[in-house]
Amino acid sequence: MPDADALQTMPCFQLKGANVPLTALELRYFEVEAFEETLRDKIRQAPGFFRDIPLVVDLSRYKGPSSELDFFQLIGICRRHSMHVVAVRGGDEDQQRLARNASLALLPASSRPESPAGPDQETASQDTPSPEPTAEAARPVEQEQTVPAESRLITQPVRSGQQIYAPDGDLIILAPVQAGAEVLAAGNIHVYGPLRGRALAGVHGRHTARVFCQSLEAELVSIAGHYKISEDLQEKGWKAPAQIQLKENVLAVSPLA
């Protein structure tokens, strides 16, 4: 440790980008018991998942009145639930200030609408029409190339209570994923051993990001917010060599050839 004198001639901290995950809470419309209890829905279905995370409200899709938007319950609610809501995206001003008189972050409205992180794997496209391809869309080998590739690599297991995260790649595993671990990667994971914890790949939005594994025991899978609990999973390919990936905005699994 430092001594005093050293101490004395160092910054305090020093400020830094991160890229760190965060859920997105797409609110529609807000009443207090409505919103409870579909909070409630939401744990029930994975209740380790949610705890503790960091929440952004997404008002891009918001038709409820600004009057109607009581932020300070809000955030009781989900605090009541082990979720903390850290900022707000978009909103008009009178949302913005609103959510600044609750001391929430403030952060650009997103360039397209998120797929809503659920089992019941409701998607954005559904009210939304989906605009024309251009000519940049029509080139997705040019595109996946854009995409960083810098993996990262782990050959020791990943026990219980640990957390591991490719903020800018895939995540390749040499080692079996524990139940109560969780994998999380900007672009593909690849275990090779039995997943038995939770894994979430295109943590960024990436839709084209993959699950593979030698066999699949997860807990929980997410792709870019899309996620299937062990109950779903078990319908097909458990405790096999399996992919997941997305199809049509469904997390679908399939043997691994």
The other form holds:
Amino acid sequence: MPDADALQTMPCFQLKGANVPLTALELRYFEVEAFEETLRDKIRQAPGFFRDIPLVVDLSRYKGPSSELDFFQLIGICRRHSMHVVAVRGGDEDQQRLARNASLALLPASSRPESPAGPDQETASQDTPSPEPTAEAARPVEQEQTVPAESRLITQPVRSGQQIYAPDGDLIILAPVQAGAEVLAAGNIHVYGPLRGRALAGVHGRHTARVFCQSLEAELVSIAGHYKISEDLQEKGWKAPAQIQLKENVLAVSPLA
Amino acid sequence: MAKIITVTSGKGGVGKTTTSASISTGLARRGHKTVVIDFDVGLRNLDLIMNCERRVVYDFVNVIQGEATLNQALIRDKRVNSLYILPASQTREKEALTFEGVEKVLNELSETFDYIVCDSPAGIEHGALMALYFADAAVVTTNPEVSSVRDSDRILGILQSKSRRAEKGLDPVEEYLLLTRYNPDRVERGEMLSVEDVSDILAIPLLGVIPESQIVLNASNQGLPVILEDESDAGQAYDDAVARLEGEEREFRFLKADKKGFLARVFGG
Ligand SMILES: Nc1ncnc2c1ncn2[C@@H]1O[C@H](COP(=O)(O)OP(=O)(O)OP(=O)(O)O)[C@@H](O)[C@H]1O
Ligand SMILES: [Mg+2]
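Could the form predicted together with its partner chain be given as well, to go with the form predicted alone?
And the full complex, kicking off with our chain again.
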């Protein structure tokens, strides 16, 4: 027991400003089965990625009726898949009241539109509040790149159970990616070694992203959410230098000469 | 300052305790003051292999909890000078190995010993993490099969991210592959992965290859670290591994199946 005097001079806690990355779930409509199906599909593409992450439900593109917005169901489904809804962002007064009833925090609507699809680890920043919900029209899939994106360089083997993520640009790995490991990038993935684990390029939806590796032995390769598992990859270029790209929404493997 | 060597694997039953016993005995036999610690709280195997189970009075957890001093708990080996054993508790919970407690014991041992060998429990839970956290070097004990290789890979990832050296940004933990229960006949028949396969996948330096041998089982049952069986393949392979651990170059032996025919073997051709 700390003595009583010390307790009185020491405050129980301190509040600090924090700016943590959150994943936004941009809800277009809510229908229990479709929602869970979509969620499952996302998780299948990047299982480790979604585990125990905090989620913000973004309502800026919500088109369904407010009456169908059952937050209790939504929270329950997410929790079943080990994701935690912590807040909503945007939405009208009715929707915000429903959210408050479900004990969710309210965040101001985002001032800038986001790129669709994928595990979008974007920052729901609270330091630039914009009172007005933006009503901008849907944006093209690929966002223009005006600055060179941050690439990430890894020189050590990526071991089973590890996950490496390049949230903004390319991921370059000068070592093997082992079975049971997972590498993800917003851009391309280059593996100067055997790719034995899972590689997910273009996780924010960039269709032009590619995966390159010195030996294709992958458990799974995904580009912008389109994926092939080991079984299907073995048909072509297996255990050889290869590049994988998206051609008419199908993953195509070609040899790296 | 002692060098802390953790014998680890992820997968169970691959030969960690056998290896800890032989490596610690080998280091002590080469003149280094060595202590081997059993981190497998609740199971306690090491003292059986070291043939000192009847001399255990206090254990690792007693020391951590301040119920005994290190000097009271350390058991001096009867065969090899300068070798000591710190046994595990058979009765306590794994959580009794607190971080601060383990650190304190290792620091104290570090003052007087040259080598501290840590025999890790299987898995990647608390006990295994405690055993590897303070490591300067790791002997990743692996059997030539896919599941064991996968678990070793996992452990290597943990060493790279969760060890003291990784957290403090020091030089990384030295990583060594020790392939045990290697059976060249079965490798040739394609029933087991080869040395090349395993080294290729794990991509760390090879410390040794210990052949699968009945002598290992016999030695364990007699409470004898197999490295003391100087005439045996397995004993010699462990001796080579210890020498390599100290930077000596030794050629790898016992990698090939016996090519001699039956007659040649019988008549010593
Ligand atoms: N080279 C070998 N040849 C034959 N048998 C062996 C060899 N190495 C170990 N063994 C046997 O395998 C069994 C398991 O060995 P050991 O107890 O050393 O493994 P361990 O990795 O410490 O197991 P645990 O994960 O349970 O702690 C023992 O019966 C041991 O005698
Ligand atoms: Mg053991």
